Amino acid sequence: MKSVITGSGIALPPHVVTNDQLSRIMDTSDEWIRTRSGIEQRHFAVAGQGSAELGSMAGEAAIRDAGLKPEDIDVVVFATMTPDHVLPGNGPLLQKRIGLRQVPTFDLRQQCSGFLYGLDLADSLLRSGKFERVLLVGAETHSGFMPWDQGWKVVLGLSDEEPSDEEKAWNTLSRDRTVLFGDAAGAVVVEKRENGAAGLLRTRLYTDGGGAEALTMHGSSFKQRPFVTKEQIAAGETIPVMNGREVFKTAVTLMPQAVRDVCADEGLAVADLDLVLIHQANLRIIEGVQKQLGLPSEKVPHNIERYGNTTAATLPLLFHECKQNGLAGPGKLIAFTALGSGLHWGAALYRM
């Protein structure tokens, strides 16, 4: 038996946002964040848009195209880090909106590697018997992290009066962190197969929580009282903050060894491999773990330069659109990897 992904689809808010719109309400430039990210663009929610529905935009294309309806789903598994509630998650959201049976929904909060582990939850519940149609989600509304004031007027084009010196100054002091990001959604269906040489090969998930500061968020926390005040917002505390320079270190090390863990698991070379999906957190990092891997750079595609970070969303986003252009076309053998808060991270081989 093993897990198929039968159905893909994505969902991509209508705010295209520049790097040139961004230089407008913060010190920064196309320059700065290409240089440092390889980042062009990005995709904003419009204003009360967020992740449970983009992820349901992104489930009902995966469901069409797998040739189902709603109903023919058994379970459902979400994994953001940008649900739309504290409580209840995005999952039974998603399952109202859709127009599911009453199935049982899972939440996952691994973060950039929420759609790899989803991934092997989704074949562990099918292999468990109990299930036989998965549908995994992975979708972000980052904006709302987004400190900005009068400033997101003029990032979306809704205004050209230019926010005061005060208000940029602010909006310098996250600029490391609130340029890289952008809005998706991403979703498969998963189903099980008997027969055939099609499905997930095998998985490697590790969590190692001495390097949770590394990537983290301070502000919103249920260890004070009350669990957000208005000091943290004030100080900017309910931005994540990353040590750029450790994660860059750990990313381009743990994946890569993943990523040859689940080959040699099956007996195959980084070598055999027709396809290297890597979570789209910067193109340095990309780049890294290509090179770390040997591989040339048809075999590691990447479309950050048109989305950012998406994290839950990237991976779905990024097999979505290659399955598209034909390079995750039948028989093709593929890794998907991802590290992110926590620190989660891991690899799955997938043949198409």
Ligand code: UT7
The other form holds:
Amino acid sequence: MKSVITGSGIALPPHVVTNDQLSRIMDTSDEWIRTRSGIEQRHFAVAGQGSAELGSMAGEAAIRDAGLKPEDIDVVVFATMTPDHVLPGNGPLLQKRIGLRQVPTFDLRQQCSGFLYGLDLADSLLRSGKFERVLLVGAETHSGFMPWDQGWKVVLGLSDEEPSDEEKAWNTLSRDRTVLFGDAAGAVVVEKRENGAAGLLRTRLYTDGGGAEALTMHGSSFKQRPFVTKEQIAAGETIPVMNGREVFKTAVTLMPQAVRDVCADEGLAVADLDLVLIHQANLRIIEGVQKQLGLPSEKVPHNIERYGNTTAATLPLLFHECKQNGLAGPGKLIAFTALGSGLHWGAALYRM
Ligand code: UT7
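Okay, that one was the form predicted on its own. Can I see the form predicted together with the ligand too?
Let's see the whole complex now, leading with the same chain.
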């Protein structure tokens, strides 16, 4: 038996925000963002549109692409680090929105590795014999943690009046993170197939809690009283913090190793891969992993320039685009890899 991706879909909020627009609301520049991260623009949702909605749109598209109806889905895995609510998770919200049967839904919290972990979980659910068709979703609305006020009106094109110097200074405090993220959703339907070469061949997942502080959010916690304080909001602690350099170095070491591991597990060489789909966090990381693996750039497509880092959505978004543009055609051997907050990382090997 193999777990086969039979459909995929994506959803992008319509507002496209360029680096130049961001440089109107904080001290940053197109040049800095482009050279440090490769990002040129990102999509932002408007207030009121959450990751459950984006994920549902992508999920519906994936179900249609698989030639199925909502009632055919018998389990959901929803990966996000920016859910609509702390509780309940996005799974039940998607179940209601799409009109699924009262099927079980799992909410995953593996951040940038959410889709990878979701693929492994989907495979396990199918292999258990309990389920036939999984809807796996990765969706984010990072715009919810952007601490801007008047700045929002400017980037959404609702006002030409730039923020005050005071607000610009405030927005600049979190510029090292806010310029990197965007909103998006991607989804796949994973089904059980008894015969054929296509399907998920191997996964390797890892966790190192020793790196938990490298990418985390301090400003809300059930271990403190109250859950979030005025002081934390005033200090900008409801925005994730990241030790960028440390995560960068770890990413360019551990992702190539995870890809080598899954290839070795299957008795394959890295050179046998047709495509490596890497979590889209930074173009320099993507190029670093490519170099480590000794692969030509044609085998390592990227779309971070158009979307920024969309956390759990990057891999299904890139996979869908590669299907659309023919790069991920029948028979192709694909490695997926990701690393992010946790630290969680890993790789998956998939035959189209
Ligand atoms: O998806 C989850 C996993 N995340 C990642 O994999 C991200 C990994 N890390 C990275 O991608 C990079 O480390 C960053 C893009 C976050 C940062 O790039 P960097 O080359 O490591 O820059 P840096 O943090 O060392 O900052 C260099 C300078 C600093 O100024 P000084 O201290 O040298 O004067 C920053 O204050 O750039 C400044 N800076 C900015 N300048 C203009 C930081 N953010 C900005 C900004 N605009 N937005």
